[in-house]
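In structure tokens, the next block holds one chain alone, the form predicted on its own.
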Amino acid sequence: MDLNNLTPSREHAEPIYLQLYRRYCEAIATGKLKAGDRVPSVRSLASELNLARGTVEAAYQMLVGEGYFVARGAAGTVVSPRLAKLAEPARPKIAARSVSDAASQQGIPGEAMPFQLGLPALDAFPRKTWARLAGRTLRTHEALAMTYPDPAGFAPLRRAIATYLGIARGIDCSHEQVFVTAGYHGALELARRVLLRDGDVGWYEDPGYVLARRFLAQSGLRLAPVPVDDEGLDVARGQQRAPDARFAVVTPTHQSPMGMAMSLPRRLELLEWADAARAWIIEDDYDSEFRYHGRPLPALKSLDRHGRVLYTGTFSKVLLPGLRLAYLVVPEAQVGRMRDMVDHLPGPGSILPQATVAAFMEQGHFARHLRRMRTLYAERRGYLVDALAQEMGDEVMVQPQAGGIHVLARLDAGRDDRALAAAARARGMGLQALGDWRVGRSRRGGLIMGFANFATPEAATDAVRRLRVVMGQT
């Protein structure tokens, strides 16, 4: 095996020994290292990669402890012969995951794939303003950034979020109720740790955000898929399917991925259920900032009178995914428990990006950026919808929706959306199949397409033509 493939990056946030451990695991999984192969000694690998011996030894100890390596004393260290039976299935498992885990596909760093989901308009981000604020933040908070950060998040950012939510989403909360987290998964993890137990049953929208569904299931929770209709999550069906549910995860402002808003009667029905069942509602308000027709309905959290709603938002889709910053707004009665728990979790990390976001919000740049993006995204959505109509005609039907940064194009009944999406991804397109976001079955599939990075009508048309070729071959 080429040792260059093992070289860890000192710029990576992950410790060197973990990077080395993961590279060996990948080499074994992909067949670059086979059962019985001898690996370099600790001394020789440390010398070759210019690492401390203790770093290499820590990685090797993990690999031995987990059964990947076998230490044979003077005979050296080898890949465990017991892995021979696993060698053949390894490749198809990895290939299958790369197709089915479409939502985790990131593409080429710094570039957007056509139709890529969850990615804001990178070309329209105010880089100069951001760079200026980041530089000032570094100079102002350099000493503070060297100390342990507050695991609940940088206080000025929490205040800025609370102020913004009060104005934009009608949520009356103090900054003590706001917890900054490492992405949306960090918010889910904090809520799960404090309020739920392994094995608890929860309602989940079907179809619904696939990565969150997998995260919750892997966290030891049991999910009951509840269908959505034109009014959002069907509360009555949820009570029939899982009457003992202790939580519900919903996207009421802009259902993910179908696009409808939960009606006010349905919202009130959900809140009444939560109060009666002493259950928790996790409101994912992932892109409520982008609405093109009329004003959005108030956040579910703003209607909560019994302290049963936990509100989550993210900066990934409104600013930059690379920030990995989200937030969780909790009922006032749960602040103490949440505060105790964050002391035992990794937290949102360095204060520098948090302080930069806080300055961006406090100085009015955030509100101006959102106004520009609403206009821009309405325009770019039009590019894609027009291109689909011109190039595909009746082959797809675009689902009406009032906001968001993706469109849902429904396919003719019987068309395999999973196969089509997989073929498109193999050709460098970032769209996803509606079927991958479903738990239940449906005769009619669809394609979920991001449009934020189609800067011109020509770019959208070119991407749709490429997709049309794939459809003709699939």
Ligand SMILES: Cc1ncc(COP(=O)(O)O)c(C=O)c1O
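Quick caveat, the model's predicted, so the values are computed rather than measured. Just so we're on the same page, rigid core means the largest C-alpha set that superposes within 1.5 Å between forms. Residue numbers count along the first chain shown, from 1. Compared with the form predicted in complex with this ligand:
If you fit the rigid core between these two forms, you'll see the Cα of Gly73 move by 2 angstroms or more. Here Arg53 counts as shifted, since its C-alpha moves by at least 2 Å between these two forms after the core is aligned. With the core held fixed between these two forms, Tyr24 has its Cα displaced by at least 2 Å.
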Second form
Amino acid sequence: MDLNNLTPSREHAEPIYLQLYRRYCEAIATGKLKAGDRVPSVRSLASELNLARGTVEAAYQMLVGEGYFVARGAAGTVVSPRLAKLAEPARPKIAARSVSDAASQQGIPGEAMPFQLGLPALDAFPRKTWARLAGRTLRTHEALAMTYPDPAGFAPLRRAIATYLGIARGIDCSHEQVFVTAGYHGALELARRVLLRDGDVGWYEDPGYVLARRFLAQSGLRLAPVPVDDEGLDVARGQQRAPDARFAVVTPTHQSPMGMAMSLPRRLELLEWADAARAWIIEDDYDSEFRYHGRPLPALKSLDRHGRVLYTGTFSKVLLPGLRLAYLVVPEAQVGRMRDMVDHLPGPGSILPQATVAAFMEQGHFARHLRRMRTLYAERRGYLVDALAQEMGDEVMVQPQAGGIHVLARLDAGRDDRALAAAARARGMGLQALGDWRVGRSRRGGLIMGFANFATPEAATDAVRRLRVVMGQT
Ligand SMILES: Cc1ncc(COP(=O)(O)O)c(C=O)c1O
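What would the structure be for the form predicted in complex with this ligand, rather than the form predicted on its own?
Shown next: the complete complex, the earlier chain at its head.
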């Protein structure tokens, strides 16, 4: 090991012997020094580093005392042979698939890739207002933020969400029914822990949101893919395929990724099934705020007379995914069990971002922001749809969608959407293949593309041209 790596600094606040001790611990933990390696004698290290012998001795005594070093008399001092395992830190292999997931979902931190899914318009976020509110929150809640937060969420935010849902989504709920969670996954986890058991079967839309499908399957639930048609999830097919299902996960306002709304007869059929089967419906209302034609449909939850629907919403699309804030609205009868469970879960974290969101909502910035974004997204959606029409002609067919922040472009039958999306992602584009979101087979694939960050028609055209090149090569 290079002795220079050990050189402690006199400017450092920590005493020299402690710095030296820590450097050795680190060197052992990271494998730079291995079990059995001989270390310099106290005298030679002191002279090498220009330190007093007592200083080096103090560090060595600690290292021997804690079992890092073994003193072998005349044979010198060595790194303890018992640390053999530590010396070779296991480096977990990163699975190829998780890399592509991460890349397609997150991209480069702070930047949007062309077509990146799931990201709101980062350039249009009201940063100044946000910074002002965040600063004020920090000052007003300084003392409160130092203590343990309520794992059910910051009360004023729960109130602001309940009020918003009453007005915007037709959901009549008290703030006690609202649980703030760490993203949609946090909401799913809370619902699962309280209401479901390992191995329970649930209906999952096919095609459907791929990340939540993997998350639920990974947490021990069994998912039965149920096809969606023009009216949304096909309830009769669900009953045939998995008559013993204990739950169903649906996106009724804007099916993800196909974009249709679930019809009223289907909604009633689904609610009736859940009531008769004593099953749970998880309603994922991830982007209902953005609708470009007609009025947003009320949530399925607003029709829930028997307390079978758990409603989830997220701040990822309406504000920023970096906040990692979502919420779960539970039937009144389940509030007590949920309340008990949140004590055993990590919860949504610090109150500071939650308090900033609450202030943003209470002071009318949220409603204003949504209004602005609705107009902006309608415009940006147009940039992408026009560019696809101009550059690709009838090679793609844009699936009509009344809302949302993605476009689904269907490809000619026989074209491999997964290979195309993978090749595009390898060239820094953030789109995804419909085939990856589907369990069953389909003749026609498609590309799911985000458009929220196309700030100009030229940016959309440029990205579509790049995609066109990849299509030519795949
Ligand atoms: C269908 C669907 N549901 C939920 C979410 C929200 O997830 P989160 O709150 O974890 O960002 C997303 C985000 O992309 C989504 O596409």
